[in-house]
Structure formats: structure tokens, C-alpha cells
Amino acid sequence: MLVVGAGILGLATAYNILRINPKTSVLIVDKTGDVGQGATAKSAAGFRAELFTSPTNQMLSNTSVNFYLHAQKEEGYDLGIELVGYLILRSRDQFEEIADIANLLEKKGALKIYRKEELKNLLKMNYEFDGDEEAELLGVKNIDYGLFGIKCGYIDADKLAYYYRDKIKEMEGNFQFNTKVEKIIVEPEVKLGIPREPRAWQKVRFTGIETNKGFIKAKNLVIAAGGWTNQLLDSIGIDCISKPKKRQIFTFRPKTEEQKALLNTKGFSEEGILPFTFLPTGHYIRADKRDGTFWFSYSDEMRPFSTDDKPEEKYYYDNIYPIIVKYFPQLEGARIDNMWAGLYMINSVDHNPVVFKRSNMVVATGASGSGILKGDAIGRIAAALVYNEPYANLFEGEEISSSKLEVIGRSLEVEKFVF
């Protein structure tokens, strides 16, 4: 078994392949020098459980988060999980669009709804912008509600990758790093020894990969190459309905007492730190408890699909800073200390992961924005496909059809709680 990609999807798939059958020989290759050094390491690594309306999203996220919590609490493996909660700030109009859903989720115990006056007692920021022409120009909206997701927070992406790496090694799985995959090898199932095989009428198998270090043959393949997956598949005419876009994160270490007080906002969770906060404009702020920094980001839709992953300092000052300081004036003068960019592999059809099998090759992709959040479940589905199992057993015994995330005939429920 050959797995291309040592990010969260490749690692979770390899782990579950071996968990199902420890006798399987597994090799994971990656172009970087270690596990989880691509988009996994460059993500915000946030997770939210129980904050979905789609049954599929609920199942994928809840079982994955529960598995990570199990690994940290029961197995004693520090994954850097911080249950700081999600704070989704909404204007009145935005809240009214999802009021029924929010009220239902509150009844289920998944979130708590805060009104403006309650928020003002907990969080020091600007809530009203009526008459502010600059705010109107920037698209800054009033804040009237806060939806606090309880079983939410972030995880240390590196530690999660190392967890899977260690488990894979315990089951005698192998890794080959600094290996760039250039091509998937396609051959006929039955070789006839004629020129120009495979012919269009022959059934094919994917018998290995061509890399910068030579050829690697395998009986079965898993392609989980993140932002490069579509390039590998495009060259052999397979559509994964996903393409990469650059997403950037900028960090700032608080300097003033007001900035430090914002970082250490209390009253929302036991962690005593600002929740993972989503503004009405789509910007988000992550307060990193261990590092003592703010993380800022914003996903711009009008950006070309590409594998460019170089951060742009000007992007922060043009598109993030002006909005952030409107809401949080105490961040005035926040000059970034660090920045990085990664590739989001985006499925624009329904923004859900894509997992399918063609001949002896399984593909796992399209999960950016929820790769870590749903990673364990995706790995279990991909592993089930490797073994031709019609259903995948998710953590704690839940079952899901192995074809649920297939491209052909795809028909997933519409997610109604989007922010």
C-alpha cells in the first residue's frame, strides 16, 4: 500500500489501514522532510463539534473530535487541545437568518446565545458603527449577538501529526520523505504486450508513482497530496472537484496591557482566554494560549486557484488590519510578528470532503477548512474503500456509507449553519 501525502488525511488513512489490518505493508511518501508539514502545519487547526445541521457533517466532525479527545484524555497523548470555544459574532440581520437553527442548537446544549448587553460585560470591543462612514465602506457591521460554541477550540496540528506518525510506526508502517511525486503510473489490468498500452478500450490499474527519486511500485494507492492532488489526477483525466487556493495567517504578540487583557478574556470558558472569534465580516481571531499570541486571518474568495503558498505581508495591512481595529481599537498599531500561508483544497460544489475510489486507487481531498476537524473520519472512510468495505466504522461505532463522499452521484445535505 502506497500513500501519497503525510498530511492529516494521508496519516489518518494510513493509520486506519493498519488499524484494520496490521499485516498490511504501508509506505507513506511526502515531498517535505517530516509529517504534517504542508497545509496541516499551516492551518488554524480549529475544531467545532455539534455545530452543524447536516447529519453528515455532524457525524464526521463529532466522531473525529471525540477520537482526538480520547487520544488526549484516555491514551495520555498531549495533542494540545484547548477547549476555548467558538464565538461567532453576528449582526441582527445575520442572526435572524439563522435564529431558528441557533435556538435549536442552544436547546441541544451545543451553543449559548449571548445578546449584545451580555457580550459587553464579557468582551471589550466596539459593537455599534451607525454613522461611521469608514465602517460602512469597509463592510463592518454592528454586533448584536454572539453564538458561543461549547465543544469547540483548537488542537496542535504538529502534535496530531506526530501522534499518527508514532502510531503508524508502532504498526510498522514506513515513511519516505523529501520525495516529490511527479506522475501516477497507469497500466492495463491485463498486459497484452502491444505498443502504446494502455489502449482506450483496456481496463487500467494505477501501479505506482514516478518521483524525483525514481519509480515506486505498489498494489494499491492512496492519493492525499493536499493542494497538489488535482494536478496529479488531472494528468490522468480524473476529476476530484477540488482545487487549491492560498490561505494566510498572521500573528501578533500583544504589547500593551489592553492587548494582553483582550488575549486573556475570561468568562466564556474555563481556559480563561479569548475564544476562537469570528467577526460578522468573515475575519477570525485565534488567541493562542500556549504561545501567547493572536492569530488573524480572512479568506478572500476572489483569488486565483494556484499552488502559490508564499504569505503576503501587504494582505494583512490591506484586508485584515483595517477591519480588526474597527472592532478592537486596543489592537491599534498591531504590527505582525510572523506570517505563513498554506493551500486550502477547496471543493466548490458543496464545500465538503471528497473521498472516492477508482480501480485500485483511493483519493482523499477537498477537506481544507475541515481537514483536521473531520480528519479521523475521512481516514476511516478512505481505509474502508481500500478494503472494498461498503461501510466505514467511525470512532465509537457509528457507521457511514463508504461512498457517501464520492464524486459521482454526489448528493449531500445542505449545511445551514455557515459562518
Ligand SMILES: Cc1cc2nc3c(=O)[nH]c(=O)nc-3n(C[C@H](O)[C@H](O)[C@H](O)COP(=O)(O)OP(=O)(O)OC[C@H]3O[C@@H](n4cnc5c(N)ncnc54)[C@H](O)[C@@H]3O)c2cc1C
Second form
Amino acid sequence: MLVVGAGILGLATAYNILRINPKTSVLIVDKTGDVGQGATAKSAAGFRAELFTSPTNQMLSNTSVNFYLHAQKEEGYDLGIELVGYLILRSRDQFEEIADIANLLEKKGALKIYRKEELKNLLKMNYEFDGDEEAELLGVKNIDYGLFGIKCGYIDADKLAYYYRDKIKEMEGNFQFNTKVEKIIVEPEVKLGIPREPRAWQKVRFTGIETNKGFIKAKNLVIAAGGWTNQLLDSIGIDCISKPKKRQIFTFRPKTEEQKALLNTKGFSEEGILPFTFLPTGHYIRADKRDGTFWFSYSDEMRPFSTDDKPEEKYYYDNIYPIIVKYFPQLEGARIDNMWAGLYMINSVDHNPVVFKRSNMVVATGASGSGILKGDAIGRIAAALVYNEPYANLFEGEEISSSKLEVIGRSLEVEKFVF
Ligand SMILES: Cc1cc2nc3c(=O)[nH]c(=O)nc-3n(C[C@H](O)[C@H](O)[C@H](O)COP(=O)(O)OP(=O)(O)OC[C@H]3O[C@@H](n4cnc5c(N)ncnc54)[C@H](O)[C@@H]3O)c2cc1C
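Okay, that's the form predicted on its own, but what's the structure of the form predicted together with the named molecule?
Next comes the full complex, and the chain you just saw is listed first.
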């Protein structure tokens, strides 16, 4: 079994392949020098259990988060989980669009809905912008509601990757780093020994990969190459309905007393820190507890699909700073200390992950901005497909059809909680 990609999806898949059948021989190749160096390392690594409108996403997120919590609490493996909560700030109009599902999730105990007046006692920020022409120009909306997700927070993505790496090694899975896959090898199922095989009419199999270090043969393949997956698949005519877009994170260490007070906002969770906060504009702020920094980011629509993953300092000053300062005037003058960028693999059809099998090759991709928080479940589904199992067992026994995330005949609920 050859797995291309040592990001969260390749690792979770390899781990589950070995968990189901420890006798399977598994090799994971990656072009970088270690596990989790692609989007996984660049991630904000936030997680939100159940805080989705699609029941499929609710299931994928809840079971994955439970698995990570189990690994940290029961297995005693420090994954750097901080249950700081998610605070999704909405205008009245935005709230009304999702009010039904938000009320349902509140009844289930997954979230708490705050009204503006309650929020004002907890969080020092600007809530109203009526008559502010600049705010209108920037698309800054009033804040009327806050949805506080309870089983939410962030994880240390490096530690999660190392967790899977260690488990895979324990089960004698192997890694080969600094190996770039150039091509997937396509051969006829039945070789006839004629020139120019496979001919168009022959049934094919994927028999290995061509890399910068030579050929590697394999009986079965898993492609989990993150933002580069469609490049590998396009050349063999397979559509994964997902394309990459750059996403960037900018960090800032609070300098003034007011900025430090914002970082250490109390009253939402026991962690005593600002929750992972999403503004009505789509901008988000992660207050990093261990590092004592703010992380700022924004997922813009009008960005070209591309594998360019270089951070751009001007992006912060043009597109993030003016908006966050409107909401949080105490961040005035926040100049960034650090920045990085990675790729979201976006499935614009329904914003759910994409996992399918063609011949002897399984593909796991399309995780957009939630590959960490759904990683365990995606890995279990991909592993079930490897073994041709019709159902995948998610953590704690919940079952999901292995073809649920398939491209062909796909009919999934469109996700409305896209942050
Ligand atoms: C800025 C940012 C913020 C994010 N925030 C969150 C968040 O808060 N919560 C969340 O759940 N998710 C978040 N995500 C998304 C999450 O990081 C991804 O969904 C997840 O990491 C995808 O994992 P992957 O294994 O598919 O891809 P990757 O981690 O990119 O792994 C793919 C691997 O394949 C390797 N590879 C690619 N091509 C080749 C090749 N030709 N040969 C050999 N190796 C190859 C790469 O080197 C890489 O290691 C964020 C992403 C970004 C960029």
C-alpha cells in the first residue's frame, strides 16, 4: 500500500489501514522532509464539534474531535488541545439565516447563543456601525448575536501529525521523505505485450508512482496530496472536484495593556482566553494561549485557484487590519510579527470533503478549512474504501457509508456554516 502525502489525511488514512489490518505493508511518501509539512502545519488547527449545518459534517467533526480528545485524555498523548470555544459573531440578518439550526444545536448542548447585551458584558469591542460610512464601505456589519461553540477550540497540528506518525511506526508502517511524485503509473489490468499499452479500450490499474528518486511499484494507492492532488489526478483524467487556494495567517504579540486584556478575555470558557472568534465579515482571530499571540486570517472568495503558497505582508494591511481594527479599536497599530500561508483544497460544489475509489486507487481530498477537525473520520472512510468495505466505522462505532463522499452521484447537504 502506497500513500502519497504525509499530511493529516494521508496519515489518518495510513493509520486506519494498519488499524484495520496490521499485516498490510504501508509506505507513505512525501516531497517534504517530515510529516505534516503541507497545509497541516500551516493550519490554524481550530476544531468545532457538530458546529455545522450538514449532518454529514456534524458526524465527521464530532467523531474526529472525540477521537482527538480520547487520544489526549485516555491515551495520555499531548495533542496541545485547548478547549477555548468558538465564538461566531453574527449580524441580525446573518443569524436569521441559521437561526433554526442554531436553536437546535443549543438544545443539544453544542452551543450557547449570546444576545448583544450579554456579549457586551463579556467582550470589549465595537458592536454598532450605523451611520459609519467607512464601515459600510468595508462591509463591516453590526454584531447582534454570538454563537458560542462549546466542544471547540484548537489543537497543535504538529503534535497531531506526530501522534499519527508514531502510531504508524509502531505498526511497522514506513515513510520515505524528500520524494516528489511526478506521475501516477497507469497500466492495463491484463498486459497483452503489445506496443503503446494501455490502449484506450483496455481496463487499467494504477501500479505505482514515478518520483524524483525513481519508480515505486504498489498493489494499491492512496492519493492524499493536499493542494497538489488535482495536479496528479488531472494528468490521468480523474476529477476530484477540488482546487487549491492560498490561505494566510498573520500573528501579532499584544503590546498594550488593552491588547493583553483582549487576549485574556475571561468568562467564555475555563481557559480564560479569547475564544476562536469569527467576525461577521469572515475574518477570524485565534488567541494562542501557549504563545500569547493573536493569529489573524481571512478566507476570501475572489482569489485565483493556484498552488502559490507564499505569504504576502500587504494582504494583512490591505484586507485584514482595517476590518479587525473597526471591531477591536484596541488593536490599533497592530503590526505583524510573523506570517505564513498554505493551501485550502476547496470543493465548491457542497464544501464537504471528497473521498472516492477508482480501480485500486483511493483519493482523499477537498477538506477545505476543516481537514484537521475532520481528519480522523476522513481517514477511516478512505481506509474502508481501500478494503472495499461498504461502511466505515467512525470513532465510538458510528457508521457512515464509504461512498458518502464519492464524486459520482454525490448528493450532500450544502454546508451553511462556512467560516
Ligand atoms: C491558513 C490555513 C488555516 C487553516 N485552518 C484550519 C482550521 O482551523 N481547522 C481545520 O480543521 N483545518 C484548517 N485548515 C485546513 C487544513 O489545514 C487542511 O484541510 C488539512 O491540513 C489538509 O490535509 P491534507 O493531508 O489533505 O493536506 P496537506 O497537509 O497539504 O498534506 C499533503 C501532503 O502531500 C505532499 N505532497 C503533495 N504533492 C506531492 C507530490 N507530488 N509528491 C510527494 N508529496 C506530495 C505535501 O508535501 C503534503 O505534505 C487550514 C489551512 C490553512 C492553509
